[in-house]
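The form predicted on its own is given below as one chain in structure tokens.
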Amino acid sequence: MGLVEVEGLTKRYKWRVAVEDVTFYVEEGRVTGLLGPNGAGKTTIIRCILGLARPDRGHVRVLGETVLGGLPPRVAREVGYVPETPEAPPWLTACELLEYLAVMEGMSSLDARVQARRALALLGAEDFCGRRLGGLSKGERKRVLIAQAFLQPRSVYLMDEPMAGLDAEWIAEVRRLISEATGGEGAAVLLSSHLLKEVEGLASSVVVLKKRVLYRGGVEDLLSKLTQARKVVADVDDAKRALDVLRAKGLKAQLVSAKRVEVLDADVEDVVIALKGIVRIYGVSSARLDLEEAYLALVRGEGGG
């Protein structure tokens, strides 16, 4: 199957469902993208994989071991984790944090010092070594926490929004590290993001999530599906009234401006018939959605499943 296996995962927090019946696998030497808007359940899934949260239904296996209440020590050493929020004890320096974590992973103090500096160098952060974490910017702290995932080679990397807060130069460096980990080391990488462009060209498969799985499969298949999505653009004298009419007809309309509405998954004829005699129509046209528009329509529940 995969180095990480998530099967039928359901997790609830009191009165709300965080994720429901989610199944996917992260294979050796591959990047799997976990895509969805904020609140879709991406962090909950990663917490369940780490054993920091217990599923209500379903199960998780990492390196063949079922995860119950935490990763077994043998498995934990093989997993590199990058949290979404770069929080760390502000009184520690970057090297103090990384050395402590390296020792906790079983390294000697000498090896921990060497590996801490090597990991920071991978992220161009050598000069952070003696600086306290509380004095670093959010993006700088994020680089330190990415570095800790690379303290030693891993079999699995769980990266929760790793590129958030980084500038373009360091996003490129993180992408390079991920490519090297999967290509040279044969690691399995689960990369979560709310942006399609962050996983495009990096992931071989994606899981699009909004509590439930909206799409699971190859990246090229997803891109092909999204690029077929179309919209109808209508220029009218009263877009707000047109919006109400179109939605009342069950069409997926959204307001663009005071004089323009867009309708997803509709024909020009449907829009004209719905609006005729109610608002003045200046023009109606059909166009393909661009990739990001189509992705957003999918995760908002406005596009296809």
Contents of the next structure:
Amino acid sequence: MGLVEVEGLTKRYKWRVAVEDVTFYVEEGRVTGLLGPNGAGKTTIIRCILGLARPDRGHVRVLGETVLGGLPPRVAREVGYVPETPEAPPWLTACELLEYLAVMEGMSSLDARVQARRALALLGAEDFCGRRLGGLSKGERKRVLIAQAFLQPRSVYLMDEPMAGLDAEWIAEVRRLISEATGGEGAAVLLSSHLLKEVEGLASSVVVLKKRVLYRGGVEDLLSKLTQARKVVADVDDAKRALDVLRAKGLKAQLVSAKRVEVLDADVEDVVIALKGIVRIYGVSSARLDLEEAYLALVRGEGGG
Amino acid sequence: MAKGLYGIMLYEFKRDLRKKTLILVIVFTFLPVLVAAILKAVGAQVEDERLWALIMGLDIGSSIAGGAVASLGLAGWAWLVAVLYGGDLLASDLREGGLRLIAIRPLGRKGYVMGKLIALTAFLVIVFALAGVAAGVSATIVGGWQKGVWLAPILGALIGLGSVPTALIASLFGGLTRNAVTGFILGAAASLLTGVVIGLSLSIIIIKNPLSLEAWRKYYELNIIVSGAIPITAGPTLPAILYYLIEFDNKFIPLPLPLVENPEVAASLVEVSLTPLEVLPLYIASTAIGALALAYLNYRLALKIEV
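Please could you give me the other form, the form predicted in complex with the partner chain, since above is the form predicted on its own?
Entire complex below, previous chain first.
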């Protein structure tokens, strides 16, 4: 069992299913990646964990307490949250926002001032202290919103695409902060991303999601599965026609260029037989998928291991 | 809990202070002062001793000039200030992402709503009390000695308190539609239409003969009672009731009739037999119950909103 437990979670928005029957745990001292394409339900899950949205079925427990319409006060103090979109009240300065949030967490005004500045300094955002959030760029606002999650040490961090909109320097810094939180403080981190490379090297386990859980387990296992995936590359005179033919035969083909198609989960022989006599074949070869391709294939439901 | 609540109140106070609506309050406070000064300068007769009450819109005046000043009075605009502040009470945090940052703190949504409602109420009370002070000082400068001017900040504070139900209706609409502008519009419509509907309905039911003074007396009396039973009309009128109770020996000022064809009736004033003290409990109860009920509805809404 983990510090965060999500069991059988289903959430619908009117008639649209956002996530269905999702189960996973986020364990102490570890980063769990929540991977999936846009619209896979990552943000919905994080909102349900925080009590910002109500699940239609299933339940969520954080630090052993069930979340019903909001985090219990004891738990709320222990949870840091980085929202996906860098929206924050534009009329507040960065320091005001962090100070008010710190006071809302129970700090004295003096402590709030100190902690707000310390948290901003973690993200190199101390210069924004007196600047209104409405006047900051998206990336700068994102750094302020990451800083508010670090106003005090937490047991659980829920980070929804924390690196989106940041430049390389601050992505590295955020990765360092996450490592420190899990390493030194033993916190549990749920890190959502639509990019495998953002999670790779940080997360020890991963949940791949596309409304339902596609994969749940160790990152190493996922990587080894993904890297076993192969593709057949066919160079032809009319790739569009070849694509139609291959798809008609039930193969997972995709267009690369006017003269090249790729086919996942197929043998060279199958591709040659399918195309022979229909298009002119210049060459057919088999290759391993790179990691990102294999991950995309997995979330597109095209196999990939 | 107390510290968390303090944090939310600080946040809300800051938001209220930074809104441009505050400029409107200043305009509404000084516009009648300016009009009174101009009228006096051109030799019009304005009730000098009660000028502060005219400026605050508590007294309707007994001269045309006094009536003109009173028609611009602060109390008459309180609904607009209330809907502008109330309309985005919840909507702004939904739009700007404030709610998701605050609702996950230990205080939760319950504390969030409580803090915001307390801060808004305190803000309206303080702003209108200060406007009352400004009205009192201005009236003294323009009109000389003022009778009962000590009441100005107290009744100003009461104007703020009385406008809370209107602010909460606008907040409810703003929260439901997640749009502050819709909150303003629907809140304003509710506030204005209620008064119009009451007046129109009662006039259709009661005034069969527009030349009958008795019918008009009955109309005014029933209007006072029905308006007192509805929180968004009772709240803004409550300070005026108290003003008449204290400054007019528990009597309502005779009310003018609308212009009708008979010049005798048109010139008449109707004295109502109701006294301010008789209706005061109704106005207080209605405002208080209305404010609490609307606060509860806002609370329920804030609990249900998904962000």
